[in-house]
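Given as structure tokens, the chain that follows is alone and in the form predicted on its own.
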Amino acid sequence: MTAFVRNQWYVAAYAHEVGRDLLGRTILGEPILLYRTEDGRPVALADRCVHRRFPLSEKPSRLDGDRVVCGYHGFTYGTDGVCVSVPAQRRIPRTARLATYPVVEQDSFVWVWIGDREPGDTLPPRAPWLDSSDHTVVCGMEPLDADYGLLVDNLLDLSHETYLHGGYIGTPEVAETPITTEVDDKSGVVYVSRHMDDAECPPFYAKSTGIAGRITRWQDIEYHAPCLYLLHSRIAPVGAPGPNPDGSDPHAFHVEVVYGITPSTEKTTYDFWAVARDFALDDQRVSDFLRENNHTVVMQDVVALNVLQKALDTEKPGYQELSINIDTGGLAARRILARMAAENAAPAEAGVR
């Protein structure tokens, strides 16, 4: 199992999912209630009534103004988690309060801080294309019955596109082209790049961009441990000029693929996915195509990782895993996640002694 990394920001929901209906999510094993106040501010509280542990996200629980009313016995809580009303008595037990979680709404995501200390000045990593007028976005979320580390491995080794996603996003060149990997251990970021100078154009790009022939295809990954994955994808016809010295790139199409990788429990994960493009911004047919195709690709990963998790659960202790060059990024991510988890656990363990 990949250890949980606490004292970090995690994607809890898309901003459009959080409204005046009560939404429940479980993050790092903690049940969390999400909603918006009447003035639009997102709130995150523990999703269990202190009285008999009824999930506050379940009906008939409801909002009364900005207060949450438990649908089982009527315990009522403010946005600060403090209970303000209990049935049949005026005295409210001083322990009647819910845990609260820091929240940041950024780049179309609602992020929640999970940990035993405050985030201070620490902010979530950015995915600005998701909330930019220069891009059009399609997005979704799929739950996995698998360890979140398996999804990290999957996304940092895109050679699997050739085999698992053939006919959609994969072509032979993805598996054939070597990668370069850089690791920023201090910042907890892994960079993996694969630049294909002459590649088949997969249907995902051929039908969305209109390119008929072979392409130059760049895949530049940034994984910001533990939660955010960015894939900067550049597609251009073979022979088209490259980026200009000032960074502009008018001869290419650009797709930013974003994943929020949020552990729910030890063996379940929220897979938030989004595809932002800088072309055909107002073409609904392109949006529909990319949404359907990327959802298919995501579901192919979901099915494969669920199968893989079941297989790993049956392995005998001490089995040997084989790794090769394409696993360099994934192995670096594993090391970073293990270090981050250990650093967070160390103070608590020291306190026990």
Second form
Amino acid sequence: MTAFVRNQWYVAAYAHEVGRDLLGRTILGEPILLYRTEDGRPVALADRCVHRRFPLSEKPSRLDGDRVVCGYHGFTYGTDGVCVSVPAQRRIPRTARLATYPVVEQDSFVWVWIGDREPGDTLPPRAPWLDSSDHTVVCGMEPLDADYGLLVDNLLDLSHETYLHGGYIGTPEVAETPITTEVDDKSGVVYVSRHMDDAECPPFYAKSTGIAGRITRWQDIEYHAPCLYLLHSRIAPVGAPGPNPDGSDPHAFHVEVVYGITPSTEKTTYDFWAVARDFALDDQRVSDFLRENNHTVVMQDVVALNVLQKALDTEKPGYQELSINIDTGGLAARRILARMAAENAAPAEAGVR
Amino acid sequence: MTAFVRNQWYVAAYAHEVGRDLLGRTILGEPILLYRTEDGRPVALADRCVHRRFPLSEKPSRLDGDRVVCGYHGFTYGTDGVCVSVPAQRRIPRTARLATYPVVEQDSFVWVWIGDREPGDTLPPRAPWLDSSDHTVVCGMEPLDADYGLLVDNLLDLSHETYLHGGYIGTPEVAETPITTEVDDKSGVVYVSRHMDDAECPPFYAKSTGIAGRITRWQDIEYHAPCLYLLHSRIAPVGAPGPNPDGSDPHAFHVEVVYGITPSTEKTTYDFWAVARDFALDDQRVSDFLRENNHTVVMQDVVALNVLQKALDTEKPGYQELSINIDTGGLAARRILARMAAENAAPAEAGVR
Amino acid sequence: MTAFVRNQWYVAAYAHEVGRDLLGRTILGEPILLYRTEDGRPVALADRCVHRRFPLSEKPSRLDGDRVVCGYHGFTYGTDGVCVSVPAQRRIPRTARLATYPVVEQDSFVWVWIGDREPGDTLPPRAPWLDSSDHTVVCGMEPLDADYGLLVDNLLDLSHETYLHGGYIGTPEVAETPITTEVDDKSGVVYVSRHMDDAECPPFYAKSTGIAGRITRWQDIEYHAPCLYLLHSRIAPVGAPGPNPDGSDPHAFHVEVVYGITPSTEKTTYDFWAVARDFALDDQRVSDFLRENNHTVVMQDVVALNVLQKALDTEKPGYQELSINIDTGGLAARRILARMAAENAAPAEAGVR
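Next block, the form predicted together with a further copy of the same chain, ref. the form predicted on its own:
Every chain and every other molecule in the complex is listed next, the one we just looked at coming first.
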């Protein structure tokens, strides 16, 4: 399995998922309770009552103002995790306190910091298109019954679009066109680019942009290990002018495909996906089409990766893979994840070494 | 997990469940076959054919008079466990014999003795209200996917009624009122009492007794470790006279809530529950209401404890709980169970130590 | 669990199951891909892409002519297992090659050789009735959630017909009549015979043959360890002449019951069953009746063996069985299987010893 990287921000939920209902998510194996205070601030606490370990996200646990009341025996906690009420006695044990998690709301996500150190000035990586008036966004989240490393592999090698997503986003040119890969080891960012000069336009882009003929199609991936994946997708009719020196690019359509990759347990992952476009901003039919179409594509990945995980579960230790050029980005990502995981191992785990 | 206590009587079934159909129950990990002879005597045998280990409680195994015929190859056993017939030969191996279990039918339950020693004069603890013309009883059994210790914890700390069973049997006063606890270590009995002098009357009692206003409500628990839990519940309108010196108590309503707590496997438990009342004896509507209402309450516990067991299954070894005054009874029960388990470990387990 | 015997032919599928759709079967723990070339030849390859281990039998993997295209990234393989195409590059790594399995199509089955050695001249054992104009066949395959050894036990001791299959193929005489057993250790064949001179005719034979009264019923088993089980069943009215010296037997009805016993994983098995008869060859109603009736019988075994496996899973190590005369054949089979497994252990396993 792919080791967890601690001391990192992870997408815990979409901002719109966190409200006045208690929400439980397990991130890097840690059960976390999410809710929003009456004045709108997101809160993340350990999702286990200190008394008998009942999950605070499970009914009949409930909010009382900004406080969480355990549904089993009524232990009550403030947003700082401190227990403020227990049954049948006034004295509250000093150790009755839930762990709290640093939370940031950014780019339509609620991010939670998992680690032993404090985040300090470190902020989550950015995906500004998801919360920008210049873009229209469709999004969703699919639970994946697979190691998050399988999703990283998947997303860093888009040649699979031709095979797994043929008829949706894949065309022959994706698998045929070589990639270029750059790795920023220090920042933990992997860049994979594939520029197709003259390609078939797949339904995903044909129907949403209205382009009838062949296209130039650029796929520029930025993977910010471990948690955020950005695909800058540029589509233009063949022969249309390229971007201007100032960065403006009026003759092309741009889609920003964003994945929040959040390991839940060793073999389960939250697969947050979003598609932001800079065209047809108010066209609900385009939004509906892209939501439906991309959901189908994501589910094709989910089904395939769940199948793959089950297959790997039956492999003997030391089974072989065979990597080729298209895997350069994915292998770089694995190296970075392994290094980051080792550098940020939990104290207990580190002690074992 | 909570260790099993051997050399004890356990509730295997209600008497009405044991008849001329073969019934299989697993108690303390031992598969047991239950049925009743033609003259009405309950029988408990090992539920595995000596030949190839086929479960005798599974179809097409069947009774032939008082004998059990294995549904696989027809090995046939008497009520003493001795094999009396095998296919295609006259000679029956002398070792062809099922283990038998001591059985007692008492207080509407069929009790089975699990252990290495014989019970001798030891009888199961009593719950006479369940088989008495002075009481009317509703009852049921729910399988629980949790360690039986979680059910013991649950029942010995009724402050959870306020939270988990609010709107049914819980009111604020239950969680607010301190308890008194007594422990009879020698007999293995834990007593927990909570006397509320002026409390809201929850629907469970308001609808069944017809009391409109506030009540005095006494909860007197007797837990006979490991297997029987009694809650003597006394309800009376505030201001009504108390019990007489001779024990009679004509101004109050009495409900005897009985639980047979029978560990099945390490993480499954049979939760036998019964509610006996000394009022409205012939009122079917009250019986129907109490059966329905208490079933709902038991299922609230079952759902919560199943959730709790799943949560505990993901905890790292050495996880912490935090106990307060309300847990005094539960902690005493745990101590008694641990001692009794150690004193009655199976020979093989004892040998390992 | 019963050890796997390597270096053997196993029934992987019926010939009619292997066609132009990709079929995945797991045999002795090895995932195997089956399909038929355009000119009708069956092919068996390792069912895992060398790239990232995606199962080639899972959609959207597909055939392109006689080549298999992985549904994940398009790695493409010939019938010899050699990779002929990978995405985005011309050079194909020399190690990109799937393991191939020797295949034989014989007696309506597709047989696959599992082992480290080559089969050489060794051919699968025969069941010629399944592909003969003198017989009419009904057949099926049921997945079994049990160790294949439990199926071998089951089939070698037909006394269970009286109990598990009463009303279908069992009558009292089966369990009552002693067996004779012969063991050919060298060839790994176990023979078990039971000849009933005057027996009730069970519905299976009464309805299919039209015999109204009592019968002579011969059951002659040949078990070719580990994979093929033949039951030569001879049915004739009591008093009818026996077989002629030249082997012809015009006064009797003959049914050849064939089982392909194919271990899939440690606790799952493919149970291929077929019933070939030499009478009423063109009577569709007899075919329909025998298919339905034998399917019911097989499912009675499947349900019972699944129950038995679950029961055995809860047994402590070293649990006891008790064997009697009827088990002579099954015990001989176990001995032969253990010897064959040891002689053919996988190199890695052998190395451990």
